[in-house]
Every structure is written in structure tokens, then in C-alpha cells.
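Shown next as C-alpha cells: one chain only, the form predicted together with its partner chain.
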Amino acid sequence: MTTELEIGLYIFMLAGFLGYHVITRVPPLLHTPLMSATNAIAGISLVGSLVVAGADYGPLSTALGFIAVTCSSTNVVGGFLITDRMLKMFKTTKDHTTQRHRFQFNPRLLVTGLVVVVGLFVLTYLSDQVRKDVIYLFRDVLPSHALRYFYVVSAALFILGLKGLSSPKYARKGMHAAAVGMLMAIVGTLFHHEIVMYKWIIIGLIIGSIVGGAMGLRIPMTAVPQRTALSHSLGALAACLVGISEYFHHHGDLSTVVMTPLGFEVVIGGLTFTGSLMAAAKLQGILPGHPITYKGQNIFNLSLLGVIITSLIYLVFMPPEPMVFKLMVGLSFVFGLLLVIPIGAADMPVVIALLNSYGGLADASMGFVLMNKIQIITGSLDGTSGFLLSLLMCRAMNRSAINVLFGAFGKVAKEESGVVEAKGTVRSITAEEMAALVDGIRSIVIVPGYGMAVAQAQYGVAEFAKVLMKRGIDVKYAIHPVAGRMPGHMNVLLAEANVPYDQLYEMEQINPYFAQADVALVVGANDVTNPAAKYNKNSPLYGMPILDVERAKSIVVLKRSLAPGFSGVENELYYNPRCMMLFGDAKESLNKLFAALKS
């Protein structure tokens, strides 16, 4: 092991550390922003692209290298871009008062900067001298010198950048940051001593600029999702096309330190761009967005899998095989299209994160075929991010990694024999937008149930009220006849967390009032809400007088899973378009809710 790998796995290792903890702190409210943020940076694979492109390594280096760079710049510039528009919407009014006559930095100065650093080259072209010169003090002067820390501080600039996303309200100085910190690492790469030619780096940037430009600004919100996965595949594919490009300049003689991450760089990629352009496809639905599955499909993977690792490991001990090398290309851009492909579109989002950590790794992994130490720690940031908003959306959903991952068999068995019948989607909410979403109200209507008895959540309930009331709101209790196990179960706990008799309703008082109400909060509530007693015949239910949750003007429910209550049937309450599931035991989700409400 040579110790520039060390460093190298030293480095990726921390920035991995570092990453967890930075991002952990980021809110949910800003996950999306955060996945476009970690997209942009990750456009640091343009770095590579550059050298890829500019060094004369022959023609084939040179048009992966430009493809390369012109992906790799679409994703900067587009990257950057929807982030701040995102940001931005989060402003609130008072913020765009007192901010509008400061001066700002705006990521469209990224874009021109990009302008002029190309027109400076292409000024360069035009004047002999002025390019001597130029070329002298950057190819004598600068690397040598100021150069490397260019590095340094972009590398630093992008953790600050992350670390703004844990508060909106730094969010965008962060990302302004971030944003001067990719154009000083692009900047000084442009100068690398193995750049000789600028011609496709100007086209590629370019291009890539427009393409970017066009897609961060114009895009709707609503595409936001399809346009990450859209960035990750370019992202993936720029990193894979500089490691195919690297292994040819090479002829496939590459010392085991290298091909190893070369390996990992080419799969990685591969997988990654075809699997998110599936993403993609499946989001913006021109592929059917339910699973698509067949017999043995994940043994069919798995035994693919297998084949691009032993291909893998191969290259790297044996001598040089480029058809070998092809093979696992090829395989990996299969593996990819075949993973995504069962997993249906509402578990996307997951997807997406976890595409975007493989895009981090194969980003990292090329860090280490360049011994580009700035790749390697945008890499490892973007590779933990990834995972980590993955896990947490898992969470958020309710289902585990390898649930949605791997879930779509048992979901194909379910909807054979009919048991289930998807009534619409499910909104899950966090702890966090629950208190932003209680700030602005005047209302509020409770609804416990025997979830709120189990979880012993009633003294809970009844502080989250104190603190609602102490800000105006008005906080009523609306107890069904039947809640709870025995007659008046819910009395009992309540009166026991010192909640006044007067702000308990019975159901024939309160059922009128919710139609007023701002938020209707049902705290382990099932049966009672359930709209399907008032119309349809083969429920169980029918004929049971219910609380009128469903005509609040917002719903939130707390509950520990979407499992059905002691009736047996399932809630269409959950699927109603203005309902939000906050997952969890009831007492946790509401000792969350406080500590949101009181930051």
C-alpha cells in the first residue's frame, strides 16, 4: 500500500464521519434541497472530467472525457441552481424584507463565472503572447504554488455549505459557498499540468452550462425528484466514462492499487446511471411506476451481481483483459436497470438517495484512479448522505431498507390474492413540519385513542396542548364513545394528566366543530375516524357513528404503524389527501414535537 492511498482512505474515511454528523443535523424540511445540494457538489467528478478531456491521451479518452465534462457541468450548474430556487422558498416574509437591499451572492454569478473563465481561454487562444504569458504564470507559477490549496479551501467551502443546510435560514450563504468553493476546484483544475488542450473542455462546459442553466431554472418543483435522479445518471456516467477512459490510456496496465477503485468507479457508475435514469423514467411515467417483477428476479440479480464482482476481482490480480473489462461494463449497466425496475415509484425517493450514494462512491472511487483528494472527500460526503437520507426515509415510511428494496415480491403476492387495494398514497410527516405546521393555526382538535393509553402519551398530550394554548390556539379533546377498551378509558388517563373536564367534547358536540378545525390531531386513534362507517356497506364498521376527522382542514395522525385497528379494517382516513401519518410511538413523537416547537 502506497501511503498515498493511505492518505487517500484516511481522507475518505473521515470525510465520511464528517459527512454523518453534518448531515444528521440537517432538518427534514430540507432533505430535498440537501440531495440536489450533495447532486451539485458531487459535479466535482468535473474535475477529473477536465484532466480526462484536456489531457491528449488520444481521441477515445477524449470524447469519454468530453461527454464526461459536459454531464459533470450540467450538474454543477443545475445543481447549484434548483438548490437555491428551492432555498428560496423558504424564506419567509419578514426574511425578504429586511434582505432584499443587501448584497447577495448569487449562484448565477457560477454561471458567469464559468462564462468568463471560458472566455478568458478563448482569449487565450486568439492571442499568442497573451497566451504565453498566461501559460507561464499558470503552468509554472500556479500549480505549483497556490493551486493545490485552491483544493483545500473548496474542500472546506462545501462542508461549511452542507453544515448551512442543518437551519434554513443559513441554508443559502451555505450553498453560496459551496458554490464558490466548486468554482475555485474547477478554476484550478483548469490549470493541471496535464491539460494541454481546451477546445472540448470550452465546448463541454458550454454545453453543459446551458443544458444545466436551462434545467435548474426552468424545471418545475414538482419535477424536482425526476430531475435528481436525471443528475445522478449524468453524475454516475461522467465518473464511468473517466474510468473506462483512464483503463484504455492505460491499456489495462494498472498496478492492484489502482484497478481496484478503477473497478469500483466503472461498476458503480454503470449501475448507477442506467438505475437512475430507470428512476427517472419511473417518476416522470414513461415507465409504469408499479414494481415490475418476474420469477427468480432477485436471484437473477444476485447471480449477476456475482458476475460483475468475479469479473472485478479478476481484472485486478490477473493480467489485462479488456474483454473482460467490457464484460463488467456492460454487466453493470444491466445491474442497474435491473434493480430498479421492481421497485415500485412510490418508494422512488428512497431509491433516488441510495443512487446518490452510489454516485458518492463512484465519485470518491475516482478520486482515488486520480489521487484527487478533493473527489474523494466530495465522494465520501456525497456517499454518506446518500445513505444516510435513505435510512431516513426508510424510517420515515415505515418500512426497512431492505424492505423496499427487495419488498416487491411479497407485494405482488398480496395484490394477487386482493386483500390489498392501494386507495392512494400514504403522506408521512415529520415531527419537525408538524410543529411548523401548528405555528400558524387557531385550532386544534385532539383525538386520542387507545394508542394514546398504550403509549401512556396522555401527559404528552396534554403539555403539547398547555403549549399550543399558551400561544392562542384553542385546544378542544374529542372523545368517541368507543375509544379505548373499556367505558371511559379515555376520561381516566386524561383526568389523570390534569386535562380540564371543559375541554372534553363528546362525538354528537364536537363532530360539527371539525369542519372549523384547523388541525385535527388523532393520537393512536383508528376505528373511530374511519370514514368507510358512514358509506360503505361491507365494512364491519358500517352504521357506527364516528368522529368527523375527515372534514378538518388538515389531519395528523400519530400512530405507530398503518396496521389496522380492533375492528380488523383499514383506515381510508390515512389516505385522504390532507392526511399526514407522524410514525411512531405516540409519546416519542410527541416529546419530538415539543422539542421542535420550542427551537
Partner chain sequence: MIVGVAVESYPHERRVALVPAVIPALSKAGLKVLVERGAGEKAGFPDAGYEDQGATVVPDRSQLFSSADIILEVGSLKSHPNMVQNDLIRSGQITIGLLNPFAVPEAVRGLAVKGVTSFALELLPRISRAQAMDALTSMATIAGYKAVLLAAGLLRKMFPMMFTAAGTITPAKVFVVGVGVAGLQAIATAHRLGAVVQAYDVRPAVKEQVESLGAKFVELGMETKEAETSGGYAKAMDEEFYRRQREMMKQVVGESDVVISTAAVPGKKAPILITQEMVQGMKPGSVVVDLAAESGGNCELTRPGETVEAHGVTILGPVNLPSTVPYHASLMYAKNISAFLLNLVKDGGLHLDFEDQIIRDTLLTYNGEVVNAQMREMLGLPALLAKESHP
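Definition used throughout: the rigid core is the maximal C-alpha set that superposes within 1.5 Å between two forms. Numbering follows the first chain given and starts at 1. Because the structure is predicted, anything quoted here is derived from the model rather than measured. What changes on going to the form predicted alone:
A movement of the C-alpha atom of Gly263 falling short of 2 angstroms is seen between these two forms when the two forms are aligned on their rigid core. Relative to the superposed core, Cys579 undergoes a C-alpha shift of no less than 2 Å between these two forms. Once both forms are overlaid on the rigid core, the distance between the two CA positions of Leu590 between these two forms is 2 angstroms or more.
Requested next: the structure of the form predicted alone (the form predicted together with its partner chain having been shown above).
If you are looking for partners or other molecules, they are not here, because only the chain is given.
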């Protein structure tokens, strides 16, 4: 006879397989919304958190459950709101020029329809029980069936929501469906038979909704990577706390089948929590962006991981050992911190995607502990999306995930950057000279980078492009997969500045066009335009696919100085005879350029 564990494993594998086929169809244009959306869906840890906070397990479990509810609800509300903000920005050129009325999706219609359908189905199915015992129906039978059917509909809506991200046209409607699915999962969980008090649940939901709402509505798009990393930490912490609560609630008296996923839940949740906090601190500039390393660091980290794994294996066979459990939890938090600190900011796109995957695995593990099918499904979907995105980012950087985690990329290059000899003469250009340059061109390719985000220059870039297009100049944007600090970050920033997404071209699409472009305008991009990646075998960037900017007839780089980017590698493009540097803040340089064009 098939056990609950076997059913859970089947669901996990099938959900991962389905997630692979759904998520691989999401275009790079929507990779940032995808990560934000799966982050919000990973807030399904709220389901287990509600049970722990509402069940009378004891003061410790109630406190841990309350914190978990607050963290998870922050993730859910903030994640869906900021995803909706991003998707609302993506428009085509036709959308910008036409104002025709379109049908607007109303989430309330979907909610009403689903409630009616589910209600009729449940009432029809339980018609005999209505005649026999109305009190028994509403106290015992109806809640259990409502919980079951709400979860089934929620899982379908989550999958449809991710499927909608395969096209910008339907992405927002898909996210509305996923949000409704999350609401149904929460409402269904409130019918759980173990929930006997709602005080701490309500308080946690209110606090989390306020914090998440503020984050989702007020955080600027330039800070999306930091917010995403912070959300990873909150979701992972919720999963870890629920696992700790379950362990002490049962006093460690757990079967091998339960203790195995519980151990994974706590370990992965703990290291993802501290690791995500370190990633957010690096992205925010609280910690230095370059790798922080020390002698024997990898050996120490691997030894620490070995102790954690040994503790987990011991607990699987000897669960009632609270001291070993506490040691394992504490070391997991420490390992997450030490894992991310040696990683440079240049590798953050990969790190954030990996942390997203870890958070999904923690949620899936919680689903196995609580035998909750909806958590297994969403955890598998989240883990799949993060893993696939991390592979895509590694491929775009010509590196492996192991190399990212233990390679300390940029450390050596940073130390050697001071002794690199100049490759030639650097030419500078003024705003007035550049205005004269673009006056007679026919085509231009704009290459945005993280420097554009730092300078808040995306609006200036968009306005500059509009001026050129009014003069009949063909304008295209070249987007590298790892430009920015998370997958697809440049697409979001340009969409925020009302740049039509049909003007954005991926690296494979735009590279053949550079040779025909009169001007390539590089705005704050460094490593993704460095020719050393093609021919310098001694460069850490060697083998990394880059944008073929050096093939353009003229190259103009907007940059504060000749300082290298986050990788610490000097950009040889600046010494190209066709390259000219417009030094200064990108936003201020564009303002000067506007004035020069008008005069």
C-alpha cells in the first residue's frame, strides 16, 4: 500500500518536472518578476506557520509560530505587490502609442466564481450529511473538505500563474490568479482542525501585511535585488522556526520518516536565512562588495558542513537529542553567513537564484514534515525556478555553481589591478562633442549596466532615446543576462522608465547587429563589455560571453572613472581607438547632453 511519504515524493517529482517545463518558457525579459513571483509563492510557509501559531502546542511553539506568520505574510504581500508593480511596467511600443480600451482582469470575479464552484461541489458531495447532522457537518466534515479542495484549487492557480509569465501580455493576469490561489490556501488553512486560537494569527498577519505592503509599494526598482534577498531570508526563517517548533513540540520523539525532512528543513532554512541577509547587506553596500576571504576558508567551511551533515544523520537515527539538534541549528546559521561572505558582488545574480532554490527546498521539506501537499508542490516549483535561473546565470558567466560558491571571484583580480599596465590611450569626449557625434548617425545601441541603476539614470536614458527616435535614428537596447545584481534587473529598470520591451534585445539577438551600429552607448556596464573575456586567458573573465560592443563604429562610455567594476578586472574596452569616455555621473552627463542637443 502506498504511504503518505511515497505520495509526497511522487508529488514533489511531478511538480518539479512540471515546473521545469513551465519555467523554461519564461523569457529572460521576465526573469526578475519570475524570481519575485516565486518568492511570493514561497510564502506558502505561511500555511504551516498558521497551524503552529494557532494550535495550543505551548508558549515556545506559539511564539515561534507568531514570528513565522509575520515573516511569511511579509513575503506574500510584499512579493505579490512588487511583482504586480513590475509587470504593470512592461509595455510594447504599440501600448505606449494607443489608448484603446481593453478588458481589465478583475480578481474579485475569479474569487467569487471559485468560491461558488467549490461551495456547490462541497454541498452537493455532502448533501447526505446535511440531512443527517448539520452540527457535525459544519464542525467536522465541512472544514476538512474545504481545506482539501481549497488546496487543490490553489495548486492549480499557482501553476497557471507561473505559466502566465511565459508572455508579458498575460503575466499580470497570471500573477492575479496566483495571488487568489495564495488567498485560498490561507483561508483553507484556517479550517485546520488543530487551530484553536486566532489571536496571534491575526496579529502576525496584520504586522506582516503592513511591513510587506510598505516594502512592495515603496521600495525603488533599483533596490529589487536587496528586497528579493531579504524576502528569501524571511521565508527561510519561517520554515526553520516551524521545524524547530515541531521538534520541541514532540520532544524529539519523531520517526525517521519525519526527522529526515525536518532536519533538511531546519538546516536549509537556517543557512538560507543568514546567507540571504549577507547577500542583501552586500547589495545594499553595508558589507563590501568584494570577496572577504581568509586562509583555509574553504577547508573550514567544508568541515563545518561536515559537522552539520553528521549531526543530521545522527538525529535521523537518534532523534531525542536536543543538544545535538541545537548544535545543528546554530551551525546552520553560522554556515550560511560564512558561505556568502567570500562571494563577490559580481556573482550576486547566481547567489540570489541559488538562495531562491534553497528557500523552495526548505518549504518542500516543511511540506513533508506536515504532510501538506500544497507546500510540497509550491516548494518544488520554487526550488526548480531558482535552480534553473542559477544554471542560466552560471552559463552566462562561463562558471560553475561550485566555482561561484568557493571561487572567491574577483579577489585575485582586485589585488592585481594596481599593477596592470595601460593597454593604450584613453580618449575622452564632452557632452557637446557627443551631441555633434549623434547628430549625423542612423543607428545606436544602448548598453545599460548596474552603474545606470546606481546613478538612477534609466529615465535620462529613455528620454535620450526618445529624442533620437524623433530624429529618425534607430535605437536598440542590448541586455546581458547578468547585467545588474539579479537576472533581468536591467529589463525592469528600463520598463520603469517606459522603455517598450520590444526595443530590448538579448545578447544573442543584438551581438550580430553591433557591427552595423554607428554608435554603441555604454551606460555603467563594465564586465559584460570587456573584450578580455574573449582572448585573455589570464583574465578571470575569460570564456564569459559578452556583448560585442567593440565591433561598433564608435563607442561612448558614460562612467565616473576608469575604475574596474565589481569583478575588480580592468576593462580593456576603454583603450579601444574607437572608444571615447564621457566621464561623470551618468544622470548628470545625460542632462548636459540634452542641453547640448537643444542648443
